[in-house]
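One chain follows as structure tokens, the form predicted on its own.
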Amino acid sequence: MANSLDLIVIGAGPGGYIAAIRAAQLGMRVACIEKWRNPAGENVLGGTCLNVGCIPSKALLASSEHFEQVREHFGDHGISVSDARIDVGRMLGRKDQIVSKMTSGIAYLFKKNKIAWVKGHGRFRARDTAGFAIDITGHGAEGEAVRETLSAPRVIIATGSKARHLRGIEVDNEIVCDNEGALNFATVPERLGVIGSGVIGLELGSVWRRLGSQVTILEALPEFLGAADSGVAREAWKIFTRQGLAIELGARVDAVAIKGRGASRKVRIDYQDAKGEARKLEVDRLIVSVGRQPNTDGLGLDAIGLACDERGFIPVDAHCATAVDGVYAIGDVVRGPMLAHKAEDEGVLVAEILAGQKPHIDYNCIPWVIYTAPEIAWVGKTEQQLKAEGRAFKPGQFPFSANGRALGMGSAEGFVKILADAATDEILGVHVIAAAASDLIAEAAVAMEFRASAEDIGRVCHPHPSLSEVMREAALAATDKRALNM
């Protein structure tokens, strides 16, 4: 195999496994190196996303939402339920079954597409006559014996990212956890602390709040959801705090200490509030969710003359090519948002470039999603970004409270907001906070890819009754303020 490969992909997360599959579809002989092992010690594909990220967290979000619906909202439908309880072990088992099904599915796709799955850690050794030599060790530990060496003329680095930890705070994934530990609490903590109000903090904080935890989120920044449109952020703050999430902005954590022993252990957080006053918070579990950092350690990049930037990212051009001819990098190890679907698109992009095609990614049309309840999703520019650029725009907004389908579902919170160019009516950004925002935003992404105007969406017939009608009404509102149902 070592002398017959066209491409080696290092990493089998969404970017890596999709790159390998697309390259194989295009006739390349591909090997994909992956070191991930599940808690049972089995080698599995899928990386962070499928094993301890996107997929398991969405399973828990769904379970917790069902539980809250039973306890809090079924009565609105005339359904009486008494003594509803949550079996945390069974809930976690369901999550693990979904993960196993998904990772097994990738293994099947590798077999179907004749992709060689190389189990271990890949590290560049040097350039050689075949292109690039990569040593494979068992599990990535320094000093491990090299099991084999593969060579190929082209390599895609797709090693993803890992949770960023705070200096001085030890994460044991039992009491003090990152995203991995927070997916596996054996019991519902009475009091839960979360450092960081980003995507992971809000999603996992919401899971355990619905199951009964008293959740306090400490956010260092003075504003909430700074990356989102300001109108959406304000609406989200109102909804989430009403649901019961206690969110403190401008909170600077000074120290974290574990008190007590055994089952009685507690976590004490010393922090300063937005006024600079000293505060203390004692919780049963703590989630540290302060962002992620690229997995670029241990790749041996210096052996081929490649270096990371000061933040650990691998510099690439618009086509994900590094400074070393024949080596590409995609996903969380390069610039841009750390999103699984962005990594997938970059994987397809590189595979098709290697096959002589001319693909393209418009990064402005990549949607963002936060899977809270309601969900938050957006694509394109925010209102504050357009104002900073000095670009004239027309906003159009429509609430789900005026939508029959949303009312029937009991999910009438939120709105769709469309921002269109004041002169041309081209859609510049779409922002949704709603029960199905992750699905609704796809229409906006398609429209923006085709440079559609707000009027284009407004003139497309949407099914009635449906949540998608709100997208149309918001587009009409941006087009001469002519929403039909408001």
Ligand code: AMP
Second form
Amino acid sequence: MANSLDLIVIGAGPGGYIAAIRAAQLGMRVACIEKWRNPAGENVLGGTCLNVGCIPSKALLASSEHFEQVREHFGDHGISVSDARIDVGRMLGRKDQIVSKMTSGIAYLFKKNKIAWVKGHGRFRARDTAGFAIDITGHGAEGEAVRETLSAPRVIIATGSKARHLRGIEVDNEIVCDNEGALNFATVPERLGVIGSGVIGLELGSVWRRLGSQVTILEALPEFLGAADSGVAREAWKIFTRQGLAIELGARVDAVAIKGRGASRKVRIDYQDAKGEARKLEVDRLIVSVGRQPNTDGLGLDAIGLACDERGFIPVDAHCATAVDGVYAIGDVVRGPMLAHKAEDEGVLVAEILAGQKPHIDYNCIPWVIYTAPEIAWVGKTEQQLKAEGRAFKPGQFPFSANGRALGMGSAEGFVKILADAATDEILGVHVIAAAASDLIAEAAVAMEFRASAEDIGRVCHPHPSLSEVMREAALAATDKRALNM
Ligand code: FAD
Ligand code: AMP
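Can I have the other form now, the form predicted together with the named molecule, not the form predicted on its own?
Every component of the complex follows; first up is the chain already shown.
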């Protein structure tokens, strides 16, 4: 295979596997190197997203939401259920089956597209006559024997990211966990601590809260969900704290210690609260969710003269080209939001560039989603960003509490907020906090890609009754305050 490849992709997460598939569709001979092994020791494709990220977390969010619905909300529909219980083992088994179905689906797609799946760790050896030589070892551990060397004129680095840990806080993924352990608790912890109130902390904290844990989230920043529109962040704060998530902002963790032995082990967290006062929190399990860091360990970037930036990311231009001609990098290992669909789009972009096409990504049109209940999703600029830019805008907001479908579903919390240019009515940002916000936001992303005005959405017929009517009403409100049902 060594001399016949057009492209080597390192990493088979959503960035790498999609890049490999698109390149193969475009006629390239592609090999994809992937080292991931699942807990059963099997080599699997799909990366963080399929194995320990998007897919398993959404499976647990769905299971835990059903449980909470049964316990808290079925009564509203006149349905009584006594003695509802959660079988955590079965819930985890369902999640694992979904993961397995998805990862074997990628293996099928690799076969179908004649992509060579090279199992092991890839490391640049050197530039050679065929382009770039990459050594493959078992797992990438220091000193491992090289099993084979592949060469190709083009390489896409799609090595993704791993959980960032805090200095002095050892993650054993049993009692102190990152995302990997937190997706696999064998029992529901009575008290759960979470460090970091970002996307992962909120989603995983919500899973275990719904199943019965008393959850406390410690967040270092003084502001909640700073990346979201401030109106949405305020609404989310109200709803999540009412649901029972205890969130402490401005909390500085000083030390974490494990107390006791065996099953009765506890975690003690010493921290300073927002006023600088010393506090203690004792929990049965702790999730450390303080962000993610790019995976470049053992990649041998030096061998081809490539350096990371000060935060460890591989610098790239708007087309994901690195400083080394022929080497591209995509997904979590480069700048931009750490989102699977962003990684996928960059994979398609690079494959099409290599085939001589001229694709483009508008990063402003990439939707962000947090899969809490209600979900939070947005695309484009927030109100605070527009204010900082000094751009004049018109807001239009409409609540789900005035939508018949939302009331029927028992999901009437939240709103859609559309920010349109004050002069041209062009949509600049759309913010949704609601059930199914992840699906609703797709309409806004399409509209923004087409540079639609708020009036464009307001004039499009939307199905009744549906949650999407709220998008239309918010658009009408932004256009000239003419929401119809308000
Ligand atoms: P990854 O998925 O990290 O894949 C990189 C792959 O490269 C891995 O399989 C790794 O084994 C392999 N690799 C690394 N180095 C080497 C090497 N030297 N040789 C061979 N192989 C190598 N995003 C969303 O958009 N929606 C969500 O709902 C969402 N939920 C998430 C929930 C959790 C708990 C987590 C942790 C993340 C979530 N994300 C979500 C983020 C999403 O998972 C990432 O943005 C996405 O996986 C990035 O894709 P990637 O291809 O860049 O990297
Ligand atoms: P995300 O990047 O969405 O995964 O979010 C990570 C969150 O963790 C952010 O809200 C950070 O402010 C927060 N965070 C980072 N470091 C710490 C820390 N040492 N203590 C508490 N929160 C932190």
